[in-house]
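The chain below stands alone, shown as C-alpha cells; this is the form predicted alone.
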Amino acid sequence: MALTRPDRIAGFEERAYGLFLHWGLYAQLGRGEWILHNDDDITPEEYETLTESFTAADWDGREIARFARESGMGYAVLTARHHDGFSLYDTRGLSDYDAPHAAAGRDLVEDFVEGCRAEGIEPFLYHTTLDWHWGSDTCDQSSFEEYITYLHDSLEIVLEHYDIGGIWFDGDWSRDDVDWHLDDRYELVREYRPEAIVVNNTGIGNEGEISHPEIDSVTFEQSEPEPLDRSGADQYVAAEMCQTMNGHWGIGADDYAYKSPGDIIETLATCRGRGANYLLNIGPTAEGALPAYEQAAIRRAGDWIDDVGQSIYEGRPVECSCQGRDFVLETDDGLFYLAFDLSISGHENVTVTTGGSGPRSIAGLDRDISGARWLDSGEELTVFQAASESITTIDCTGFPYGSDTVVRVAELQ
C-alpha cells in the first residue's frame, strides 16, 4: 500500500528549491563559518568582541526574500544560531550573546521572517544543537544536561515568537555519548508549530538517515541525493540536498571556486529527478548583503526555472529507465522529459561538440505517448513507441547555435 503524503510535506516538496543563509559573527573574518573552531590563534574571548562591530547595516530580510522569490525559490533557511552560539534573534533575557545586544541592536530573525512572509517565501530557521560558546561538545554529562535545558529554552523562544514554516537542526552528530532528549525537543516543536517541517541534518557520511520518527525530511549534505526507498516505511518522509555555492557555508573572502548557473541548473534538475528538494547556500557579507556573484549566478539559473517551472515545482519522478542522466517527471497536468548532455548544432568552425543528440529511449514508461515538444522553443519532436508501450523513443534534437539551457525539458503528449 502506498504511503500517504501529508499535505504539509507535499507543500514542502512543491516548494522544490530553497535559499540557505549562513550568517553570523564569523562573516566579519571572511574565512568560513567554522573559523572559531579551526583557528587556534583566535580565542573565544577575542571572537566574542566581534559583537562590537556586527552592525548588520546591509541586512534586509524583505530584500533577501524578494531575491529568493525572483530567483524561483519557494523557501529560505536562516542560521538563527550557528555553532559559535551567537543568536541572530532576541533571546529575551536568556543570554546577552545575541544580535540585539551586539552593534546591530535589533532582532535580525524577526526581520527575516517578516520579510519572507511579505514576499510569499516560506521562512525556515536553522538552529544549531552544537554550541562552542557553551562548550556542549566537551562538557561533562552533568553540564550537558544543563546545556539541554538552555537549548530547549532557546528553541521555545524561537518556536513561540516567530511564524516559521520549518526548523532545521544541525549538530547532534557532534556527540554520540549523550542523551539529546530528542522526544522532548520534537514534542516542543509540535506543541508550538504542529505543521512545521522538521529537518535534522545527519551530516556528511550519514546522508539520507532518518534520525527520529518526527523527522519530515532527511538531508544529503554536499552530495546528490539517492532516491528514497519507502517500502515498508511507517510514514512518508521527504528528502533535501543542501549545498554551498563554494567549499564552505559562511562567506570566504579568498574563495574563487564558485558554482556556475549551469551547475545550479544541473543539480536542481538532478534533485527533482530523484524526488528531493535543493537547498542552495549563500554566505552574506559581514554587513549582511548578498554578494554580487552569487546573486548573479542564482538569478541566471532562475531564468531557466521561469521556462520550466511547473515541471520542477510540481513534478514527481516517474518510475522508468532513461538513458544517461535523463528522467521523467509527472504533474497533475502532464509528463515532462528532462534531457541532459545535449549537443549544440552549428558550423564546425565555431561549434565545440559536447554531449549528443538523436534518439533517446525510455524503458518501462507504460504510457501512451503520441508526441513531444521542447518547452524552450516549442519544436515538435518525433516519438516512436513500441506496440507494448514498453519502450518509448524520443528523437532529441540538439540546441540551436546561440542557446544552451543545460537541461532541456520536453512536454510529452
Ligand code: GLC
The other form holds:
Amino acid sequence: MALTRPDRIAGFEERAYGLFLHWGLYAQLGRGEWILHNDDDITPEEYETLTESFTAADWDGREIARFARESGMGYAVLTARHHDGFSLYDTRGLSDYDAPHAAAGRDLVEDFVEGCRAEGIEPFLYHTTLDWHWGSDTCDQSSFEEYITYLHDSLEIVLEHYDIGGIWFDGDWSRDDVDWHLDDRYELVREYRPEAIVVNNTGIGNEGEISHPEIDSVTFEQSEPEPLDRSGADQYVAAEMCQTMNGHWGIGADDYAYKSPGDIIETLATCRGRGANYLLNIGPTAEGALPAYEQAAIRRAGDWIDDVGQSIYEGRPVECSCQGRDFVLETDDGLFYLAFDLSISGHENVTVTTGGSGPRSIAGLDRDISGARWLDSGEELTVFQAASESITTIDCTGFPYGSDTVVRVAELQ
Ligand code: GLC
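Could you switch over to the form predicted in complex with the named molecule, since the one displayed so far is the form predicted alone?
Below: every chain and molecule of the assembly, starting with the one above.
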C-alpha cells in the first residue's frame, strides 16, 4: 500500500538536510547556470557546442551520494534539466540535446539515482519548466501548448524510468500569461510516483507560497524560512529552504563569497527551529567533481551533526519564547534546547569572542524541567523553573576553551 500523504511528508521532514546539485553544460563556463541568458555575447548556437566537450569524466553518483551521507544529509536533488534545456538524462529519442548525445555518452541521471539508492540517500530530480532552448518563455500561446506536450513527454520519461523519492519543479514563475496545466502535470507524477514528494519552487519574492493542493513542500529560496502558519490550510505541507554555498547555483569559478561551516550549522539549526528542511547547493566542476572547498566546509558541518544527531532530524519546533536566536525542539522521546551566540570561556589575554554565557530564559514552555546537559560534553546545567510565570531558566555555560561548535544543544530532562 502506498504511503499516505502525511507519512510521506513526515518522512521528508526527517530527512531534514539535503544536497542540491546544479550541473549542466554551463559548468564548463564557470559563470553560473544563467550564463546563456545573461551574457549577450554567447549565442545559442555557440552554447550548444558545449555538448562536444561535456565529458562528465568525473561524474560519479555513488561518490556524491556517499559524500552526502557522510556529511549528515538525507537526500539529494539533481538538475535533470535546467533552464538551458539540456537534459542530463536519456530523453529516449525525444531530443538530441541530452547527455547520451553529448561527449559524456551516458545517462548521468541514472548514475546519480543508482548511486543515491546504494548509499541510502533519497534521490530527487529537479526539472525545469522554463526552457530557453525550446523558447517556452518567448513563444506565443498556441506554441506554448506544444511546449506543454514536450514538457509532459519529458516528465513522463523521468517519472517512469528513475526510482526517485521526489520531483522538484522550477520555472512556472517565468510566465503568468499561460496555462501550465498543473493538474495534468501532477496527475502524471501521481500515476508513476505516488509516494514522491512534489515541490514547485515559487522563487525569490514568493517564499512559502502554497501554489497547488498537490504540493508537498513550499520553498524558501535564498531566504530565512518563516514558521509556517498552517492554521487555515486545507492540508499540512512541509517547508524547505534552498541556498547556495556562494552567490551562484551553477559553479561560479570566480565567486569567493563562501559560507563557512559555522554559517551552515547556524542555518541548518535555524531551519529546523522553524520546521523547515535545508537544501544546500554545490555546483560541480565542468567534469562533474565536487569542488574542494564546498566538500570540506560541508563535511566540517557534518561533524557537528554527528554530535547532535537525532535532535536535528526528528526535532519538531516547540511553541515557546526564547532569548535571542535560541529555540526548543522536541522528538518522540526528548526535548532539546539549541543555544546560539555563546562565548568561549578563556583567559582575557587570549580569548576574544562575541556572544555571552549565563542564564537564559524560556517563556511559555509548558513542561516540568528538572535538569539539562550539553549533548557534546555531558556537562550538567543548572535549571530553575518559576511555575507561576511559566519561565524556565537554563544556566548556559560558554564553550570550554578549545571548542566552539557555534550552536550548542542541551538535552532537557
Ligand atoms: C531559481 C533560478 C535557478 C535555480 C533555482 C534554485 O529559480 O532560476 O537557476 O535553479 O532558483 O532554487
